[in-house]
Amino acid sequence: MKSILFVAGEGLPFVKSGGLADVIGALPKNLVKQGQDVRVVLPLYKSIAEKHRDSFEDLGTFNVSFGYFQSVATVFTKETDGVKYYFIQHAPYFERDGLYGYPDDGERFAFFQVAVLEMLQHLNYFPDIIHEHDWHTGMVPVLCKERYYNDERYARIKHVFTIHNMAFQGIFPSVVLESLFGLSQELFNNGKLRFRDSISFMKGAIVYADKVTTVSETYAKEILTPYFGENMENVLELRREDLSGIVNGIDTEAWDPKTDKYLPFPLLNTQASKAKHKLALQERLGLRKSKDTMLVGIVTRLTWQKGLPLLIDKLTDVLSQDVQLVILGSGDTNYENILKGYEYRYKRRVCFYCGYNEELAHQIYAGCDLFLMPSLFEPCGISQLNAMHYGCVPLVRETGGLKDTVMPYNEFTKEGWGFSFTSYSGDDFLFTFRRAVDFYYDRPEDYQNMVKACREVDVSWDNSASKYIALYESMFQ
């Protein structure tokens, strides 16, 4: 059994952006089950505090000096599922409104992640890995080499830095080595930081880490290449060795189809409880209601990378054939104002509905017969690992886990659960969606049973946390 501390921006069931918090939510709940002791530290976000912070139990506040800065920090705890969470408290950088997106940025997440080891030796816990996840604590690993390497109780931990997306990393002006973190602008010049003319908190990991993973097998040999690496590509190269894809899963208690909260009735594996769902999601929606027109599902944010200018570009074409729409999404302003004239325009057959909303989001995935991703990229994606969960068929673009988790389906040998296109070109995707109406209303047998096999999916986390583990043993031997 290895003590594990899994380092993270956000994570569930407290707080969450994106597809990040899934994970620190899922994965060490489920490496607990398979016998290892793990912990997760967040920063204390005002939505954290205003909901949880009355059950929390404080451990204390001790000194953080970072770089040119003086500051204080205080740590709580909870444990929840068999995992215990540490929150490091500061107002002034966390209890604000977002979680990200801030002109001090930098400033923030550098006192987290020196917060975070002092909180070590405050704590006297100190961990034999610590995960790291995305740039917000690409620093964790350096600073343990760089700044506590004369102290046997860091120098020893290994770290594991795990990236969630390749588009973000952290960039700042080099002189924060010093004014944030009081280490050596050699590190600069040497090249270890550097990227370009500032420094990447990401690359920082990439460097120093033992082991870096990403969210799924194809996602890890793209970023090696110049179209997904984000200009990173070298340096990934040189850990190649060392680089490794593990797809994520989803939590299978929360999403239980047959006990979800979210759902008005359980769904079952039968095509009548489907109909059933997908009539309450269209009256929901004010959509015409019926059990046999095709209700097409997108839950996504609304971006250039989830292939928002694929979909609107064919989005005329696709609404020519008989089916309904419904979107659940917000995101670029200008895409959300088109969706919003598709809705007025197609009334009763489109439904956009800007935001977001936990409880519509299951129903989608519980009513539609088809969820739509044809991202540019997607690392991992966790949407259609959820539809696929609720007997909902995914149209994917074959990229990064959309590659890996969905299986196309083959007419002549009845293997694969799925629809999908390989290049990022709206007539591919316009030629597939039509294929997928086609046999939704042509060839029932064969949608269900695509239907069937996405629900045989193993989509939990047990397969993945076991090649986790195996992971962090391989560092130990």
The other form holds:
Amino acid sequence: MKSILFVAGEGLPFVKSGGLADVIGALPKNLVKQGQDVRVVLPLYKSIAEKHRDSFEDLGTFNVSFGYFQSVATVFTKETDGVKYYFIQHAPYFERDGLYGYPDDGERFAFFQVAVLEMLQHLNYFPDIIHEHDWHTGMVPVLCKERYYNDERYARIKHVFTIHNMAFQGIFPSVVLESLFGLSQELFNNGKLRFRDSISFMKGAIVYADKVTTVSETYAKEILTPYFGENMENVLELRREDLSGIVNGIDTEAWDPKTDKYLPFPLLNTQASKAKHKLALQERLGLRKSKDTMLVGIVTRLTWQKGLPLLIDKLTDVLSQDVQLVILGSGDTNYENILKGYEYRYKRRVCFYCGYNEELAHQIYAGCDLFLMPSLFEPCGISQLNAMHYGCVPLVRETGGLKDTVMPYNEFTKEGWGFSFTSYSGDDFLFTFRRAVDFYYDRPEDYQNMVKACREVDVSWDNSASKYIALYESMFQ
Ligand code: GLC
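Structure of the form predicted in complex with alpha-D-glucopyranose (GLC) (previous: the form predicted alone):
Then the entire complex follows, led off by the chain already shown.
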């Protein structure tokens, strides 16, 4: 058995801004269940400090020298579900509102990454593997191999880097190599970290990690092409042998329809139970109560990635059908305003909840008949898995993890559990949406087949966690 340290910018049950947090909250837990020794390290953000610090154990303070700066960090710990979490505290960097998006993010995450490596020495805990996630942690393998290379305790560590989203790479001026990491400009000059006239944390990890993974098999192939590669496709091509895709699962304990603490009553595997949840949701949201009307749900960040332009373009056509619509999410203010307008115009038929609400998300999956996710690109996607698990049929664009997890319904063989379309086109989306509505009203038996099939899909982490274990082991053979 190998010891594994996950390093990430966010993770449940402590902090979440996107799907990354779901993965960090669930995969380590499952690996532990399968007998692995897994720990996780996160920054101690303000929201974590406010809610949890009283329950943390203080493991002491240590020096962090990063580039031109000398500073200190304190490490706290807490064990949850067999996973030991570490939290790096440095209030000026992390005890602010939110997680990312500050002008000094480069400095904040440079500090975090160096602090994580110094923490290993402070705790005298040197894992066999560090598993880094997304750009916030991409410099960890670079530091181990370029800065700590003559310290065997660091040099022997193997690195797995998981790409959750190619669209965010952590691009900073090349001067940060020296000023924040104490590394040589050579890493810019020789091209290893260079991205145009800057450096990219993500490129660092792609070049330096022993294995690179992403969160679905299809996305692993897609990012080798210019459309999805975000200008990194040629670098990824060089690592093709070490690049693989392992699809995400969901935390089936937190998402158990029978015991879910956010649902007003258990969700059983029957049509009547679904109808009861639909009526409760309509009541809560002020929609007209009607168990027979098709209720369509969307839970998303309101960004271009999630297909918002396409959706908004066709929203009037969508609402010309006999459906109700609930949207939960926030993001781009332009989209928020448009959706507020729709809610105003379609009283008792459209509800837009601007923001995030975990409880409502669970109730939407439980009460809705159809879930829309027409993403432009989708490394994996978690919401379609939640929807399926709660018997809400997904309608997706065939990209990345959506393609790998949603099998389109075949009306002849009766196989499959969703609706999908290929090209990023409003008309294709609308055609597929109308098809879903027709199935719902005119072929209720087929629709029920889909609902049932959705609930039977294995969306747990069991399979994928075993694949990660096999990958970890392969590095030591
Ligand atoms: C990112 C991706 C999403 C993926 C998640 C977790 O948020 O956009 O597709 O499911 O990371 O891996």
